[in-house]
Amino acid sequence: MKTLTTLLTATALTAVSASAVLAEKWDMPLAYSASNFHSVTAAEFAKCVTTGTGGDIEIATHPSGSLFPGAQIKRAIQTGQVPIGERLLSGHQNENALFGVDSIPFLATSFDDADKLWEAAKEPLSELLAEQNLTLLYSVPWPPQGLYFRDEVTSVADMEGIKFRSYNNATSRLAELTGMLPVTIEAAEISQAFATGVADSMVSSGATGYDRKVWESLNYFYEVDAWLPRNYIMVNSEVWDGVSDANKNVITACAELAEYAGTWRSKEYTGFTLAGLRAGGMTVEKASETMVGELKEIGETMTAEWLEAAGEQGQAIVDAFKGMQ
């Protein structure tokens, strides 16, 4: 990872803008803790831009939802309350079904497939965001999503009535179809929610559980590789239009490197965080064949529902993705 960090810095140093303009400070809200690999990548991206523009644009990151809670970040960028930020777009699937493309259960269950799905969805998502005064800079996947529980679970029947942390339409629907009770909880509130019994389970990556030390409250993590959701870094389009061409080139180069570095981190973090959950005392194992089979049936239902909501554009993305396999 030191090589990637050096590369980011070197690229920035060689791309310093020659024009001296009034320096701008861009506050960048992040929903996740400073130690989370997404936040680390965003901090490096910010440093790359600050250095690469010769200080014309200084980006300051604000992790853990300290500036805006995760659910408010997208709106804050759109309306110009902040010029830039990071958001899990699947949390806005109620606005447009396309925002949930990365959270279709059991469609893309590996990093390779997630890359292909991203390739198929990038252009239509970018166009949709542009209509909302947002310019997409880069995107980084989370590790595969697994299921966390306080008590042992071997089938969907065991999930009946369990309070389940949801963060988007897909997770809420998953709760409904498994008989669990969805409770909307932001990432920054996870530890407290489990400690106080507000929730007893969630679907998330090993990274989230590790960062939030969920072994203090939960005991089981089942590897089901349900999907690989993505975080998206966006800038207000009006702000972007005011950036010089030279500085746009710097930001774009930093964004490309950040996407590469973040994806690399996500892959490396997968094994590391699962080992961390085990070290914390959690049972980490593959879900039973019964549970996997039942969850895949639920996934087929959710896929059909998503395709109906997303219409022809959604079908085109899924067809393009399947054509790459």
Ligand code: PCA
Given for the second form:
Amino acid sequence: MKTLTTLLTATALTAVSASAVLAEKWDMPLAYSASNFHSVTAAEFAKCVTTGTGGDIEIATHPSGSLFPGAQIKRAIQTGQVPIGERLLSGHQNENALFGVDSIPFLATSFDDADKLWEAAKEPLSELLAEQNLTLLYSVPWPPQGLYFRDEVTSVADMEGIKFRSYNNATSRLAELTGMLPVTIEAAEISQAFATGVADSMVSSGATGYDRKVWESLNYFYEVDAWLPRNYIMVNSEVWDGVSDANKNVITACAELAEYAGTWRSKEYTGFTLAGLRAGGMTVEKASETMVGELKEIGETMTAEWLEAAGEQGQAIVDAFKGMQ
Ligand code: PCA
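May I ask for the structure of the form predicted together with the named molecule now, the form predicted on its own having been displayed?
Time for the whole complex; same chain goes first.
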């Protein structure tokens, strides 16, 4: 009897420790607020993986840059400090111009075109990330980018000397070319930056202005539809290699679902958040023809600069995208 009890206890312990080894908890840092549609999509992706893997892999999301601020998320995953996370793709444009393919002004200005551009860019970007110990899982576009100002602006000349919040190289360059003064600030910090006068303008989506309640400081949003930058979800490649084939299939399926659902949410959020900015008291209108014309000229300069920096690979992506028109 004693032997049987010992045996049963030992078996139970073995079972517990085996599942303890199998079950993994993945912390997933996100840079944007919990209510933002990217974060909502990531939370559903996390739930899908946790349920689909039968709890083998439990993903816990950490929004608002609470675990790592946006600018540190990629490095944290590359170096294995966390297994998975989300980042603005064009945030890495300073490492390699290819990462900025989605922030070329007036190249892809609608959700349909942003999808096509992503189709053309996905493979080369996956390869680039793979060289950096990262596996791409899915990507979702932000709504179209427009210009926010404290005061009314009708042409580029009115922008001279305004302090401008940028979020990547392209937005800093846009500020320079319009005579504004760029300062790079993560979305999580912008409400304070506008409230304290560190910045008086930015280019972003209605979504980010709405999430950060910028109507408390800014008064104008001009719809420009200049580009649709993307967030993407990446996993550390060594962690990924250690995942069973069955669980890889689950994660890949959850990622496909998330890309579809996130894109749908992004579209829905576009109108909803512009209405929200209006309700907050902002003037929301299409940018004047003069302003759009001037910005398009600046866009041509930036396109040429990007193609120069991104070389043959960049040209191949743009050509493939244009071939889908
Ligand atoms: N919101 C993010 C990036 C693009 C967007 O629409 C931001 O402003 O940081």
